[in-house]
Every structure is written in C-alpha cells, then in structure tokens.
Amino acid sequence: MLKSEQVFKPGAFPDYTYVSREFDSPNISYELRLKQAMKISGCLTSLIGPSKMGKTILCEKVIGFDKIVEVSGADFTDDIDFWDVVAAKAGLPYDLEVTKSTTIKDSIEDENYKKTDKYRLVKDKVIEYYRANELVLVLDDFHYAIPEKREKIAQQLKDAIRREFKAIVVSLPHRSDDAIRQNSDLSGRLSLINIEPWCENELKQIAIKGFNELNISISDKIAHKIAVESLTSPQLMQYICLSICTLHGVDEKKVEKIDESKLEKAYRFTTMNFDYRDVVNILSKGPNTRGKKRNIYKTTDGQEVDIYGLIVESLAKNPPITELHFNDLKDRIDTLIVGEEKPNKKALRDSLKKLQELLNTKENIYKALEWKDDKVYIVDPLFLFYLRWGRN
C-alpha cells in the first residue's frame, strides 16, 4: 500500500503523480521540446518560467537521475572558480591540478600565468568528462548568481557548448536571464523554452492521478475546485491533495472518497507551511505616512482599513486571480466598502505606486506582488493562497 507522502511531493520529484504537459500549438510535450533541444549540438538550453513551475521536475525528469548534475546559481560566490564546482558536482576529483604547472619558474610573474594553465586543463577535463558520460549540466535558479558571475558563467558555457559539453540553464522570467538570452555572443545558440503557469485541467490531473493510486474516489468537481485554489502552482497542488490526505486520516484507514466539507480546513491546514505574515503585515500598512491621517474605511466583513487594508483584502477575495487589472481591483475594493465613500482612481493608483516602491526596498520574499502596466501581478501564487486561507 503507497502512503500518500509518496504519492504527493510538494518538496521533491513526484514519481506516482507526474503530470506531462503540452505547449498549446503546436501540440507537444513540454518533455519532448527539452529533448529536442539538448539534441541540438552546440547550442545552450535556456528554460524560464516562474516559481515552483516544474522547471527543475522537468529537467529531472528528462534527462534522468543518473545524468543530471544540478548546481545551483547560489553555489557561485565571486571567488569560487565555475569549472570546479561544475566538477565537483559530478563527483570529480575537486583539485583536478596537473603536475604541467609545477614545471613553471615559481615568480610573482608567473602565478598568473600558472593560474590560467591549471585553469584551461581543469576545463578540458571536466568538459571531456561530462562527454564521455553524457552528463547535462542544469545550472539552476541562475537568478540567485551575482549578476557579474552571470556573465562570466555565460562566457565559460558558450566556449564549453561549441564542445558538445550539455547544459541547460534555468531561470525566472524578467531582467536575470539577461546574461544568457540578452547576450550577443550567445544569439543563434540558444534554444529557447518557456515554462507557462499551469491551467486548471493540468493541476486536476495531479489530484485524479493521486487520489486513484491511493484507491480514493475524487468527483470531477471537487478536482476542479482544488485546481482553483492551486492558482497555477503544482507544488500547491501537492500540498493541498497531501493535506486533504492527512485530515481524512487515509494513511490510518480505508476511506472511499474525498469530503467536500474538509477543503477549506485542509486550505487552512496547508497555509501552516508557509509564513507570510510579515510580507502581509508591511502590506497593509503601507508606506510610513509622517504622522498624516489616512481615511478609514469600513469594509463588508466588519473590518475598519485604510486603503492599503483595502488593496491586501480585496486581493484576497474570490475568484482568486494572479493578474488583476486595475479596474477590477477598484471594483473589488468598491464593494469591499460599506457606505458611500469610496477612494478614487487617483488616489487608488498613487497608493499602488507608494506599495511598489516599499517593496522595491525590501528582500525577495515581500516582493510577492508587482504592481505595472496598469495590473497588480501576484508574482507568488503561495503567498495569495496565504492571503485568501491564511489569516483566520
């Protein structure tokens, strides 16, 4: 019998509920255009998408444990050399240092030069040696590198490339991937892949393909309502079918199927795992307001805010959307509002522009939300999901 922490993994490769997705047109998998693209000799991968996507399941997924060498972009500190973690990581020797070197007068004048020899045939090893085992390098969550390192890892992998050495390079979408796919000497050799947020019909596979390898019967609806909740995140899927286990205590006993009525308390149950309080908590207060008074408004579920209240509550309210269009979240806030009083467009949007900026100040959990081109985007789908079951 599978317990369901092996069926539901929000934390590791999900063997028993894999889901496979296809790109829209033209019609193939996510799985085959990565294998497409390590096909092409000479040419680095480059797969974007948002957080906690796939990216690296997918990437496991293809390539296979036993030829996957992961690194992450956070193992790159400005003084460690890129080819030797790049070795060490596959498991060899880490001073690969040749004996060539030592034949070389030992004067200040010469630690230069020695450096670069050692450093040329420690590369030509590690690259023959990943060729020889057909080892893929994923050089993960790239974004966490420095931004100088970037570019100085992007040099080394296009010179490595042109010899056959395999490796995809995986980042979040905006400005980080910069030093790849902004990069003159790499245009023409890259393969580009973009990782889409998951639908609705893509994350009910999750809990139909779990629910059945644990006997469990799920209606179609209550799939569906759960895809909902996930807002696009398959990790939060996981989470969520594995807190659904737990609260009808599957591991324990034989249970039939899936109650309806214990959703919200496993939405509730899930949000434990995730702290966001203070990311809320500097949210609704706002900028620091100099001792001025801002207006109090009082709201539908018997709360007194001011309008950043506002923002943070009508974010969190149904249906749960990522991307909300400013006219929509002035409608969300207008009937969040008893009484007549209601802020206006101007001062709506002089409030979401005060938010971007706090948040700009701030490290990278709070920048949860993004507020552009006239939209808040919810750059953190678990962070929304922590607004709206969260709090009470």
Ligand SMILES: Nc1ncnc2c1ncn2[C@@H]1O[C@H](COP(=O)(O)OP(=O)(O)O)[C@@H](O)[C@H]1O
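Same protein, different form: I have the form predicted together with the ligand, so give me the form predicted on its own.
Below: the lone chain, stripped of partners and molecules.
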C-alpha cells in the first residue's frame, strides 16, 4: 500500500505523478525536444521557463539522475573559478594532492621518504572526465550569478561545447536577454527550449493520477480548484495534494473521496512549509523614507497602509496572476482603497522602481518579484501562494 508521501513529492522526482507535456505546435513532448537537443554536438542547450515549473525534473527524466551534475548560478562568486565548481560537483577535485614514497639512494640509512606534490587539473581534463562518463552539466538558476560572472561563464561554455562538453543552462523567461541567448559568440551554437507555464488541465492530472494511486476519488471540480491555486506550478500542486492527504488522514484510515470543505484549510496548512514573513515585511515597508512621511490609505478590509503596502496587498487579490501589467496593478490598487484619494501613476512607477532597487541589494530569497518592462513578475509562485493564504 502506497503512502501519500510516496505519491506526492514536492521536492523530489514524482515517480507516480509525472505528467508529460507537449508544445502547442507541433505536438512534440518536452522530453523528446530535450532528447533531440542533447544529441546535437557542439551546441549549448538553453532551457527557459518560470520558477517551480519542473525544469529540473524534466532534465532528470530525460538524462537520468546518475548522469546529471547540477550547479546553481549562486555557486559562482567573483573569486571562484568556473571549473573549480564544475569539477567539484562531479566529485573530481580540481586541486589534487598526490603523495609518493621515494627511495633516496646512497643515503646513510637508505630510508623511504614521502613527498607530496600538489597540482591543478586543467579544464581539458575536467571536460574529458565529463565526456568519458557521459555527464551533463545542468546550470540551474543561471540568473543568480552576478552579471560579470555570467559573461565569463558563457565564454567558458562556448569553448567547452566545441569539445562536445554537454551542458544545459536554466533561467527565467524575463531574464532571457542574459549572457547566453544574447551572446553573439554563441550564435548558431544554441538549442533553445522555452518551457511554458503549466495550464490547469495539466496540473489537474497530478491530482487525478496521485489520488487514483491512493484509491481515493477526487472530482474534476475539486482538482480544478486546486489547479487554480497552484499558480501554474506543479511543485505547488504536489504540496497542496500532500497537505490534503495529511488533513484527511489517508495514511491512517480508509478515505474514499476528497472533501471539498477542507480545501482552504489545506491551502493555509501548506503555507506552513514556506517562510516568507521577512520577505513580505521588506516589501511592505519599502525603502528607508529618511524622515519623509508617506501617504496612508485605508483599504476595503480595514487596513491602513502606504503605497508599498498597497502593492503587496494588490498582488494577493483574485485572480492569482504571476505576471501583472502596470495598468492592471494600478486598477487593483485603486479598487483596494476606500475614498477618492488614489496614488497617481507616476508615484506608483517611482515606488516600483525604488522597490526593485531595494531588492537588488538583498539576498536571493527576497527577490520574489521583479519590476521590469512595465510589468511586475512574481518570480516565485510559492511566494504568491503565501501572500494569498499564509498571512491570516
């Protein structure tokens, strides 16, 4: 008898609930497209898609756990060598120490002396190791590397792929103008794969397949509701379904069907896995005012907040959207406010710009949203889910 945690696996490969998806046109699966890309010698694969969309899971499905070497863009700092990281992640130390026993002849005691030599692997040896063992480098969250480092990494990869070093660079869609896709030196040497957000019908399949494995009935209506709240993220769908199982006690007793009345409790229960309190506080407070008073607005739910608080509250409202155009954001904010006084467009744009400047100085966990090209992007769907269900 399967346990719920074996079926619904938010942080690992979903053996029982894996859903294969297809491009809209032509009808080719993402798995087949990635297999094709991996067969093209001398090409670098650029895999772009929103956060928590299963990009790494796709790589694991196609390439296999034992052949993937996963590295994060955050692993690369100013003073660290690219090949240091690539070698170490594969279990191949870049700096090697070799101890040899050497006999010194003609000495009085004719003893054996131990001599330690330290040398550094050249990148050619690292590339050869990857090739010989059929390893594939998956450089995840490439956008987390600082811009200067991205350029250097692109240069290293350009030379490596010519020697049939296989690599996949994973990044976010609104960062697609980074050092990889816009690099003229890589022109003609890129295999481009754009991962689209999951639609509700695709997400529903996770719930339907999973609960079928547990011999539990789930209606199409309930599966649809969970899919909407999953914000296009299969990982979030897995989290919610696992919470539903826990609340129903499916591992302790026989459960025949999912109770719709427990859904909202399951959403709130799920947010206990996510700690975004500090992120929400930073966004709500905004940058330092330096003594200047901000306008305070009263909202329809009785709060009194400034313009930064309005931005946060507007993101949490229905319908849940991970990309919000400026005009839509302005409409949401205006609807939130009680009274005639509303922030004008210039004030809102200035506040969004200052908020982005503040987030640029913070650690990666605080970069849950991004203001760019007249849009607010929710980079992390788990953060938006927390905004909607984790603060009450």
